[in-house]
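Just the one chain here, laid out as structure tokens, in the form predicted on its own.
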Amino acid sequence: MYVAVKGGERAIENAHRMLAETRRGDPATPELATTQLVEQLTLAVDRVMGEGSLYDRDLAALAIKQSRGDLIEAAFLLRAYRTTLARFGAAEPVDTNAMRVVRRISSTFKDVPGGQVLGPTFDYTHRLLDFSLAAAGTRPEAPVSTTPLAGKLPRIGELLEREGLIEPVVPDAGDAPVGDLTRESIDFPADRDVRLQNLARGDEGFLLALGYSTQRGYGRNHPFCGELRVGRVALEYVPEELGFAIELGDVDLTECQMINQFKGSAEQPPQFTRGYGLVFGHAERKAMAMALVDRALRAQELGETVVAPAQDQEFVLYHSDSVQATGFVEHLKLPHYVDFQSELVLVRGMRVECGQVQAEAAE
């Protein structure tokens, strides 16, 4: 027999002191600070408000600490957190061409205007554990500047339109509606605004196997990552009493434009076509991976037949999303009691009878 387990309320009032303690460890162990999280895992910080859809470092870090740095939980704490805010206001489109860069890199050219800008990266480090960053209060030997550059650098882009090798970017009317994910649900087929919400707080494993899977012929995508921007750009808001816009503040970003092939339709000519990816934060795999799904998601538009998982957008967008997919696969946990008594009953009824036919059958 299953049944319920009685004292719910206390098991779960235990529970949640027990996770209390957990967290947080050894006594004896100095608590860890939040700040410490924005300070030293910025990387695990920028993904939570990407996934949060919030940009806050401090409460992505506390939401870091308070789920024991479980990144999809805290991703979940800040979005629900999200929805108890009030909405003011829908700022400005920020103007990435105004980025003050602190890493700007393109593998598509050697030489490039502007210069390739490498920026704090892993991409030249050897694998190895440093065990010198266990030694507390270690710091570099030659402190090295991360302040953003000053002025614009040109768009890598801009070198292939000017031969008319890659589509052009035809920004839209300056009044037309953009759709918001988080107000309306989504309706198929998505328009790419809102793919590319969904994208942006979609979660980073997921959106990196589909960007994966489309480098290897489920996609057809032939990509090469024209342009990579980190840096940060300034954020505006027009209130209504004043009628022009004010800065809000700086908001750090991650860009990415990827490059790829694109044979020609009876309509187009052969070009390059484009995938972009923009998410808050340092968060270079995120973006990447965006861009490559963002491309592929644009199969129909571009006269691609449809055959790759990446490129349905029913699919992606409906399961790139850390918080959904958590709740529906997590809620398994939740008592299930009468559903699987009833599962039970059912199975058990039907070998009764197959065993009746099986008996009739060796007669």
Given for the second form:
Amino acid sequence: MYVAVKGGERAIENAHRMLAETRRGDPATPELATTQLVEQLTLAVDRVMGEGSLYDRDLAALAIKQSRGDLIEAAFLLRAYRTTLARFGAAEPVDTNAMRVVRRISSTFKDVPGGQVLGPTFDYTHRLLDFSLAAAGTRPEAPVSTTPLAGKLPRIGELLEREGLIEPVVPDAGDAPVGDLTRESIDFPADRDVRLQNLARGDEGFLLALGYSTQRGYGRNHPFCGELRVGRVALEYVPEELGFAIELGDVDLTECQMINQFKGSAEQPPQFTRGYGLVFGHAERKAMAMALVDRALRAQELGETVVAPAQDQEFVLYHSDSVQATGFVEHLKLPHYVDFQSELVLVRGMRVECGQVQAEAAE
Amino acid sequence: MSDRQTKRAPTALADRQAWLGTLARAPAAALAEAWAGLNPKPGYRCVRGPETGLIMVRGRAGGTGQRFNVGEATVTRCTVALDDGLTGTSYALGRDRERALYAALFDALLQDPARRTVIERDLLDPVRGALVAKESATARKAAATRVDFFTVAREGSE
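Could you switch over to the form predicted in complex with its partner chain, since the one displayed so far is the form predicted on its own?
Expanding to the full complex; the earlier chain stays at the top.
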């Protein structure tokens, strides 16, 4: 017999109102403006844009406010929002070579052309709590150099390419289709375009742990941070009705070029290989982790034995998405009353059977 | 309309690309102010939009290799037709529809050589100036964080 159970409407309605009140906190404290989040919690906003796979600072800030600072919930809100909009098309690939950097470092070449530009970084801070920030009213000003940075900074890879010490980067045929996991489900083995898209929107914590695992020996590939750059690039698009490229504005991106060791194979001499990370906003940890995992996922292509989780395409690509993961884990909170009843009946039955067998054995 | 068309000088593509890029980055207030300053204002109708949608942002593996999708961005576009026959189009990141409308109107007006000089002077030049100044300030602050290495001579070395 199937019994439909209804109820809980009022409880749900009241729970949502309680959520709203709790979200607001003490009314004596001024309400948070989303512009404050955009300006002062920039890295949280950037992370939500990246994992929400939607570049829109205002919406990401709104999502963070709505989710009470739960960044995975905020990414979920952006993913849901994007499904309400039509896609006009795809932009031209961004030219990160022309990035107007605020930060650019290489840990492989000290005297990299263009220099080591530290930018707004936590590196070299002492990680001591700064109690002066607890008081309002600070207006720090950054020093200004009289000489600006060089317009285009060369890529680190270019330096090694000249000597053939690193694998070449092969551009694709301009008209080749680009895999899109928001339109087609992933086929295995997945091409690098689909893998990179998956990683670009993947959970930072998951990718960080996987990247870390490769460093600790689970699929070791001896990484160096060849280059990390953070800055602004123009976004170009060719509207069909115009027939020529126009700029839609600028987006902030973080790019990481990881340089890894490679022993060589029957076909290829020993040379360095690459892992690549490109993420919305200022997201260094994520871009670096992405580059480590991208390189690890190239194991098969480079003739390496797949032995570690980070090298396993299905394991990585099926579990990297925080929205999918949270959906499946958190659905366990929903009523499973009937499921559980059937399990209960089953276990009771098994215990009775088991008891009978034991009783018989004792006789 | 045909009168206007014959009078119109062929607009160089590069010019239009440049002003569309500037209009896409112009602050909404600057566009609204410039529109308010127009006298007389042209009649127009919206052919499409203003409407908000998505553009897929793409990168290349290794910076120059295989293309891949990074994620989408919100974009708002608009196409207008002026009563005198010129049409204007705008595309810009974000969700500001009013801004998209003004940008499309100015794209149409800028194709009219008789109006272009004034709009260049009153709208585009100040906007470009502000954008360049802001960028330059950021670049100079970043430049101040560039590391100057110096070598410390080892003790006992010559």
